[in-house]
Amino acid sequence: MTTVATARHPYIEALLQSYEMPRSGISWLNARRSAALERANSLAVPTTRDEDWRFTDISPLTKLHFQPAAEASRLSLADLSHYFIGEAAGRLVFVDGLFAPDLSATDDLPAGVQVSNLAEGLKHHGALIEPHLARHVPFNDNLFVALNTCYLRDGALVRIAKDLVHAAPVHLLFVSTRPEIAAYPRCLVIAETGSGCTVVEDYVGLTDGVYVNNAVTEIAVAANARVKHVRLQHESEGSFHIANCGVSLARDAAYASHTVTLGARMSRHDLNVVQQGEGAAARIDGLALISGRQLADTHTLLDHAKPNGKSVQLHKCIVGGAAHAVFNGKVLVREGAQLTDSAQESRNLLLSSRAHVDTKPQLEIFADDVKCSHGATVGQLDTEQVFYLKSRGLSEARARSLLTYAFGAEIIDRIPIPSLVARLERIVLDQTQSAS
C-alpha cells in the first residue's frame, strides 16, 4: 500500500515513498495505522513560525530522507552488556527499531507480568491493548506521531496485572548501530488496578553517523496503581531524536517520571500527562546535559481535568559550548478541578557565554480553589562557591566541575535505581569535567 494523497510536504512524501502497511489480521489497528498515514500526508512539518516550535529548527532533520531497516545488525550480548541494567527482571531489546529476541531476557518475570514484543502480545492480548494503543497519544494533530503509527509494528509491551506490585525494573533498550536510518519505536505500559512497577526506557547510539529516532510512548495508569518512569536518552552526537509520551492517570493513581538527556545533535521530547480520575499524583524530573552545538527541547504538559490532583516538577538544563535548550513547561487546572496543589520549577546553568536557554513555565487555571506555583532561573555558578573551593586546595577547573556535578546530581539521586544512579553520576561527572 502507497500513499493515500500527495503529502504537503516534500519531506513526508520521501518518508512514505516507499510505504508498505504492515500485515494485520486485526481490523481496529489497521484502521489506526490508515488513519494515521491520511493524517501523515495531510500534515504540514513544524516550522519556527509555529509557536510550540518557534525555538527549535528542525529544516535540517526534513533534508534526511532515511528509510526503516530491513533487518537489525547482529549484535552479541557481549556487546551490549554494559547497558544492561543488573536489577532488572525483564529485558527488552530493540536493534535499528527491530525486536531483536536473542538479545532479550524474558523467562524469569512472575505470573501477571507481562513484558513482550508488541506484535506479539497483540496476538494474544489485542482486546487488553486496543483501548490502548495509538489512543494517549493521539497522532490526528502531530506529523511524527503519526508517521510512527504508521509504521507501528515493532514495540515494547509491559503489563502489569491488578494488585500485583513488581518491584524489579522492566528495562526497555533500543540500540542504534547504523547511519541514514529511520526508527519508529514504540512503546506501551499498563499497569492495571492496584498495580506497581518501574519502566526504564533507554536509547543509545553505537555510530557516529547520522540517524533518526521517532518514538511513541503511552502509559495507562488505573484506578491505585504507582508506575516509575525512567527515560534515558544517549543518542549518538550526530543523530535526530524525536519523542512523545502520553500518560493517562486514573483516581488515585501515581506516576513519576524521570527523564536523563545527554545525546543527539537534536532531541525534543514532549510528554502530556493527564489526570483522568481524581485524587492521581505525578512526579516530573528531567535533566538536560549538552554542549557543543546540541539542542535539546523539552515541552511537558500537566493536565488537572479532576479535583484533588497533585504534580510537583523540577526540569533543570546544563548547557555548555553553543548549546541550546529548550523548556516549555505548562499546567492546566480545569474547570471543577478544586483542590489542585501543583508545583513547577525550571533552573537552568549555562557553562559558557555562548550557551542559551530558552525556558517558559507556564499556569493556565480555571478553578478557584487551588494551590499552584511555578518558577525559573537561568544563571551561571556562583563565584563566591568557586572561589570557597579553591580556597580549600582545588583547582578552578575542578571547582566548577564539582559544582556543574552537584546542580544535576539532584536529578539522577532520585532514580530509584541504585546502579543506573551510579552510571549516570559517572557520565555526568565526566561530561561536567570534560566542558570545564
Second form
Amino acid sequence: MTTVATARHPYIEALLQSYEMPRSGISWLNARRSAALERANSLAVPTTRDEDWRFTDISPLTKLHFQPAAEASRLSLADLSHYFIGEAAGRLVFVDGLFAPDLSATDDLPAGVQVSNLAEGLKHHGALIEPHLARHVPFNDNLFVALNTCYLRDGALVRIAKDLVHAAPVHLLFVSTRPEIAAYPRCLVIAETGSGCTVVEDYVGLTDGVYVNNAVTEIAVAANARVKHVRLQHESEGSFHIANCGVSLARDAAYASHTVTLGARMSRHDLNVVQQGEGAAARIDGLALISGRQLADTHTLLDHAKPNGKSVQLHKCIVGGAAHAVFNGKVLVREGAQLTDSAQESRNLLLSSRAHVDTKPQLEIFADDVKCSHGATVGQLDTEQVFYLKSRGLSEARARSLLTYAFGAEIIDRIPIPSLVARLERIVLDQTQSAS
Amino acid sequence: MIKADAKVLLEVRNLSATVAGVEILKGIDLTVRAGEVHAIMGPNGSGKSTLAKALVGHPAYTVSGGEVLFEGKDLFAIAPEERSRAGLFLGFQYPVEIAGVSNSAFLRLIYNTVQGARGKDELDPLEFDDFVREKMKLLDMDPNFLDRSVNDGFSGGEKKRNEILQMALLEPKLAILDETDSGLDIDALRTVAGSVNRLMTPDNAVVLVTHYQRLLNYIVPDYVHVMEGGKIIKTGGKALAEELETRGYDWVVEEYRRQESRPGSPAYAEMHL
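Starting from the form predicted alone above, please write out the structure of the form predicted in complex with the partner chain.
So here's everything in the complex, that chain up top.
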C-alpha cells in the first residue's frame, strides 16, 4: 500500500480540494497535519491489487466525494438517551464529527480523570498530548489515517492519571445524522502508569442516507496500566466506516478489546496492538454480524516486540444473506520476544449459501522459545443442535436464531458492562431472527 | 397399567424407515395406550433407536412405508416441533451440547413455547426459576446446572437427568426414553426412574428403549418387545425381560427364525416362490 501515485486520484482530489489548514497556534500539531496532508496527496487509493485490500473493493466509496459537516445537527438529550450507558461516568458525544457539549456529560469526574474534547484538552494539556497524538497510528503508509490526521480538528480525549483506577466506563458516542457527510472521528486514550479505565467507542447512524466515517483511535497504555476497550459499530445500512486503531502497551500493561461490528454497507477495521514493553498482555475479541449485501473487513496485528508477552484473540463472524466478512489476523513475534504466549482463533458461521467469508490467520515468529497457536473454522449451524431444539417444540426459525445468537454470545457476554451486554443481546437476537 | 378400554395414544402400522438409503425398519407394528409402559429391547443395531428417531422426525431418517397415528392423527403430517407441542417427547440417547445457551433460558423457552402452543399460561423468569428448581430437587440435580450452557460439559448421567427434567417440564402424553439408563450409576438410575414413575398418570404412556433389563427393575413395563433386524419379533410381559437377562437374545431370534421358516409363514413363502 506504499505505492506512490503519479497523479492524484479524483477521490483524494475531491476530498482535499476545499482543505484549509486550521489557524491553530500549536506548531507541533500543524507540523503533523502538514506531514499528513503531504502523505494524503502522495498515497494511492488502495485497490484489490493491494494485499491488504485483496477482498475489499472500496471503489463504491471512492466514487463519493463528501465533505465534513460545517455545523452540527440539533439533537436533544431525549433523542439519544436510549444509547446512553447507565453505568458510565463521563460521556462525550459527537454529531456528524462535531463535538456536542450539550449532549456530553463530563461533570463530577474524580480528579485525575480527564474526559474532554481534544480541542479543549490541547488548550491546557498540550504537553501531555504531544507525545501521543498521531504517534500510535502512523499515517505514512495509510491513506485513511493520513486523511483523518490532516483533517484533525477535534476528537475525544480520555486521560487517567498515574495509579488511578476509573472503574466506571467512559462513553464516546459518535452519531451520524446527515447524508453526504464525511466525518473524521478521532480518539486519544492515555492511561498513565498503574492506572485503569474502560472506554466505550460507540458509532451509531440515525440517517438512512449515505455517509462516511473515517475514524482513528490511539490508545497509550503505560507500565502496569489496564485499559478495557469496547468498540461498537452500528452505522446505518448505506454508510461506510473505516477505522484504524493503534494500541501501544508498555511493560506489564494489559489491554482488552471487545469489538462488535453490526452496521455499515462496507466497514474496515484495522487494529494494531504493539507490545513495546515486557510482560504485556492483550485480549482481542471480535464479532461481526452481517447480512444482506454488507461487507465487514477486520485486520488485526498483534506485535510481540518484547519478551514474556501474552495475547489471546477470538474473532467470530456470523454472515447471512449475500454478505461478505473478511478477517486477516497477524501475530508477529519479533526476534528476542522470547516466552511469548499467543493463541488466535477465527471462527465463522455462514447462514446462507450466498454468504462468504475470507479468513486468514497468520503467524510470523522470529523467536525460538515461544508458545503460539492459531486456527480457523468456517461452518454452518449444526443440524443435530437444530433438531434437538425442534424436538423440544421450537420452530426451525427460532432454533436457528437461538443457535446463531449463542455463537455470538461468547463474545458479547465477555463485555464488562451489563447494560451494554443486554442492549447487544437484544440487537443480535433481532438481527439473527431476520438473518436466518 | 393395562386397561383394554384406555385411549390409544400411538398406533404404528407396518412402519419402515431408511437411513442413508439403507432400510433399517422393516415393518413395525406397535400400539401404545394411555397408562401403559412399554419396553423395547434388542441387541445393538436391531433398529430400536431408529424407531425412536423416526417417530420424532429426525431428518436423517426417512419413512419409507407404513403409517403412524398419534391420538388418531397422522404423525408424519406434522413437523417435529409440532409433534413435541402435541405431546410426543424423545429423551435422547446422546443429548447434544449447546454452548452459549444457558440451560435456564433454554428450559424456560421450551416450557413457555409448548405451554403457549397448548393454550396454557407462560411463566416469567422469576416464576419459572421457582418452578424449575422444584422439579430439579426431585431429580436430585444441583441448581448450578441452570447457569451452565445446555448439556455443555455435563457428564453422561447429568445429561440424562437434564433430559428427564425436560420431560417433567413438557409433560408429554407419550415419552420415548432412548437408553436413558446408559451412563447412570445405580443411585442415579433409581432417582431418574423414580422421577419417571412420578410423571406417569393414567393419561400418559412411556416407551423405554433399552439394551438391559436393569432399568425395568425400577420402571416396571406392561409390555416387553424384542426387536431384531428392524422388526418386533416377540412381545411379552415383564417376565420376558427377566428371561432375556438370563438367557440373552439368541434364543428369541432362533425361535423367530424357526417360526418364520414354517410353511405358511410370509418368510417361507418368499423363500419358496
